[in-house]
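In the form predicted alone, a lone chain appears below as C-alpha cells.
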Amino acid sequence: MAEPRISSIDGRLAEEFAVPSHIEEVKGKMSAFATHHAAAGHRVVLITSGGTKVPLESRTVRFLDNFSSGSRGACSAEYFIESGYAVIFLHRHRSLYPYTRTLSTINILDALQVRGEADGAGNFGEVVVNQQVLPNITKVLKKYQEVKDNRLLLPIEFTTLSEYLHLLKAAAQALSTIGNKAMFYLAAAVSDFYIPASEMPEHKIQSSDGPLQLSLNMVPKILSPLVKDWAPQAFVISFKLETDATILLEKARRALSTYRHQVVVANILDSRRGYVLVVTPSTQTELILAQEDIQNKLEIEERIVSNLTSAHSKFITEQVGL
C-alpha cells in the first residue's frame, strides 16, 4: 500500500490551525480500526457530517456556523454499514448521529414510563418505553446493538474548523494503509472562510466599539492534498451544494478536474432531499424520489449508497487490472 506523502499545505495547518491535543491518539483509533476491519474482509468508509464553528476570538463568544444538521452523513452512515462497510464517523458535536437521528424531533422523556411504586431501598421501579412514542424504537435498537457489538461504527467527534481539518488528515494518513478499500465520503458542510489564530482577538469583541468589520482568509483546499498525497489510492467522494441550478454540472465537473477525485455527488439547497446528481469524469446520473418514494418514506441517500458502492467496486477492480 502506498504510504501517505507529506503535502505542501501541512505546513500551513500546523502554523495556522490548532492542533487538537489527542490527535494523535484519535488517529491511532482509526488506523487500528480500519486495519482490523479490512483484514477481515470489509471497506471502510469515512463519513464526514455536520458543520464546522469558526471562533472569531480566542476565548470563542461568537462564531461564525451554518445550517447542517448532519442529516445526510448520519443517514448514509446507516446504508453504509447495510451495504457491508465498516464506517469511520467524523461528526460534528451534537449532529445528528447514526439511528439515533431519527429520535431527534422527539423530547426522550415522553416515551418513557415509570412502573411500579418506589420501596424503601430509593428505588423507583422499572423504567419502560412508551412505543406509541417511539413506534420503531425495537427495530432501531436491535440494528444500533448488532452494528455496535461487531464494532462497525468508529464515531469521531469534532467542533471548531481547525478540529475538522487535521483529523481529517489524520483519518487521510490512517486509511492510506488500507488503499483502495478505502473511501472517503465528504458530506460535511466546511466553512470556506476563517480568522488565523495569529490576527484572531484573545477576549470577547465588545459591541461598545461599533460596527463590526471582519477580514476573512480563504480555507486551505483539503481535497487536494487528500486525494494526491494523504490517501492516494482511496475513493474519493466530495459533495457540492448550490442555489443555483444552472451552473450545479458546471461546478461540479471543475471540481474533478481540479481535485483529479473519483464522484462529485451534487444537489440544490430548496431539493437536495430528493435529488441528487452522482458526477465522475465520463458520466452523470440522476437519483430521484418520485412523490410516491417520498410518501414511502424512502430515503435519497439510500440511492446515492448504492451508486457510490457499485462504483468504488468499479474501481477496485480496475485498480486491480493496473
Second form
Protein chains: 2
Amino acid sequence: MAEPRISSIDGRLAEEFAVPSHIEEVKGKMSAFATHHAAAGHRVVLITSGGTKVPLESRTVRFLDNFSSGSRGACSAEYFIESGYAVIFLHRHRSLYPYTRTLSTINILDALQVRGEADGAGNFGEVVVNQQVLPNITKVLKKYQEVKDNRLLLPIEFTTLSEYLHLLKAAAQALSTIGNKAMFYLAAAVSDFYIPASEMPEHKIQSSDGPLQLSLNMVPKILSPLVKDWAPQAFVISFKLETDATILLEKARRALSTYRHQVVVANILDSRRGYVLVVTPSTQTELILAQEDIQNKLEIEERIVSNLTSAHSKFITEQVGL
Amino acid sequence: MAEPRISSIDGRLAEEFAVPSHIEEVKGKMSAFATHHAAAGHRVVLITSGGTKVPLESRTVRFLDNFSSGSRGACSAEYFIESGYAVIFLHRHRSLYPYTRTLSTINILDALQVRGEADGAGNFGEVVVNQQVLPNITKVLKKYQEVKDNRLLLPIEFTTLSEYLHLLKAAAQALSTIGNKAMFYLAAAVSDFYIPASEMPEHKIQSSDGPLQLSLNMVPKILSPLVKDWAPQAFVISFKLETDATILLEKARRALSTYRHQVVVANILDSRRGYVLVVTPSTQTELILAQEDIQNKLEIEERIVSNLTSAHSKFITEQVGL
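Provide the structure of the form predicted together with another copy of the chain, given the form predicted alone shown above.
Time for the whole complex; same chain goes first.
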C-alpha cells in the first residue's frame, strides 16, 4: 500500500472540504487550554467521539452516517480526568457527553418532582430530583461541577465530516506547542467515503427519478499528516472497529506501519463493551471484562485509559533519555 | 405516473424488510390504546416523527439517514393533546420527545444543584432544579405528568427503515377499528431508498477496496396500501419536505392525486419553522409565522394542528350525512 502523499492531503482538505467559519476562534481556545494546563503540569488529551455526517446534497436532506453513540469517548473522558489529564472533547453534536451520559437512558422528566405550589407572588414550587430513579445523581453532579470549576474539559462540537477534519487539524496544531505532553485519542467513527461538493446535487434528490446510484470518493487519511506534520511529538492512539474478528489484528498492525503512530485500540462491533485489543509496534494486549465485572458495572474504558496513560508516561520518560 | 400495485407492496414489505420481533406485542398495545380512547370519546392521532436509518451492511457500521430532529412531530404531539386527542407517538429512538424537547438545548447537569450534604446515614443532599436556567420547568413537568397519568401518549420507537415500515402497518391496522376517529400525521422523514438484505454485504465495507459505488432500490410507497387497505376510513396527512420552492405545490398535488388521502403539509427545508402550505384536493392554505410571532416563541405546529383538527371534524361530520 503506497504511503499517502502528505502535501496532497493538506491540499485536498483545503480544497474539497468546507472550512467551518469559527475555526480560528476554536483553535485559539484549544491553544489557550493546552498552554494553561501544560503550565499547570497537566497532560492534555484530545478525544474525538461520535460519528461523522456526510451530506449527499448541498442543501442536505439525506446523509451517510457512521454508527457511534459516542459512549466510548464520553466514558473515557471521565477516566482521563480522574487520571489527571485535561480533556479537549471533540464530539458529534448530540452524541453522549461525559457525566451527562449516565442520564441518557431515562427521560429526565420521569426523574423530576414538583414540590410545593405556586404562591401567586411569582414563586413557583420547587422541582427536585427523585433519587430513587437516579441514585447516583449527587455523585455525578458533584464531579461534573468540580470538572467545570477546574476547567478540565473543553467541549468542541462537530456534525459533518468537513467540520471534523478541519477541527482535528486545528486541534493538532494547537496541541503541537505542548509536545509529548499531548495525547490524541481518536475514538470518533469517521467516514471513509464522501461526495465532493463539486459532484453534489444542490437540491433534494428526487425519488421519482428512480433507483439511486451513488459514487463516493475516499476521505483523505489525515492520521498521516497529523503524525508527521501537525503534532509530530504527540502520543497518538487510533481506533479500529471491525465486524470481522479474523482481520482485526492484521488491520491494526497495518495501520501502525502505515501511519507510524504509537497505539491502535482494535475492537469488534458486537463485543466492543467487553473486549479490546491494544496494539503497539512491539506488543498486543487484550483487555477483557468478565461477566462478573459487567454485573458490577465496571467499564472497559477504565482499563483502556489506565493502559494508555501508563504507556504515555513511558513514552515521555524514554524521550527524556534521547 | 402509474399507480403502485398494492398487493405487491404488501408482499415486498414481508419479503424485503425484516419484521421486528416485538411487532405483535406493539400492535396489541396500539389496538388497546385506540379502543380505550375511542370509547372515552377521544379521537386518536398516530404521529410519525424523526428520520429512518438505512443500513449499508448487515452488521451495521455505516448507514444512510434523513435529516430530522423530530421537532415537528414532538411539538405537534403536545398541541394534539391540548386539542383533546390521544397520541400514538411512533418516533425515531433518541429523536425529540414531547415536553422533554424543551430541555434539549441545554446540558441538564447545568440546571441541577446539590443542596445540603450527605449525613453519613445514607441520606444524601437534595438535588434541585435551578429555575433560572429552566424557567418553564414546573409548567412542563406538570403537563408531562398529567399526560402520563391520563395515558394520553403511547410512545413507540423505531430506528431502522424496516422497523418503521412494519410498525406503521401495524399501527394502521390497529387504528382501523376506530374508523374515521383516527388521524395519521406522517411527519417522519422516511428514506426513499434502501439496500435489500440480499444485496447487502455482511461485514463492514473496507475502505482499502477503493471508492464506494452504492446502488439503492426504491422504498415501496406504503401510503398507498395505508389509505386503500389498512385504514381506509381514517383522516390521513402526509408531509412533503423539499429544498426547491418552485416544485413544492406541484409535488403536493401529485401526492394527493396518487394516494387519494386528505391532506399534504408541504414545506421548504430552510423556512420549515415559519412557513407551511396545507394542501387538500380543493384548497391550499399558507400558514405563516411573522417575525413577531417567532420572538413571542409561538410555534407553527400550533397552527398546523388547529387547521388539521378542524378539517378532521369536518371530515367526520360530512361522513355522517353519507
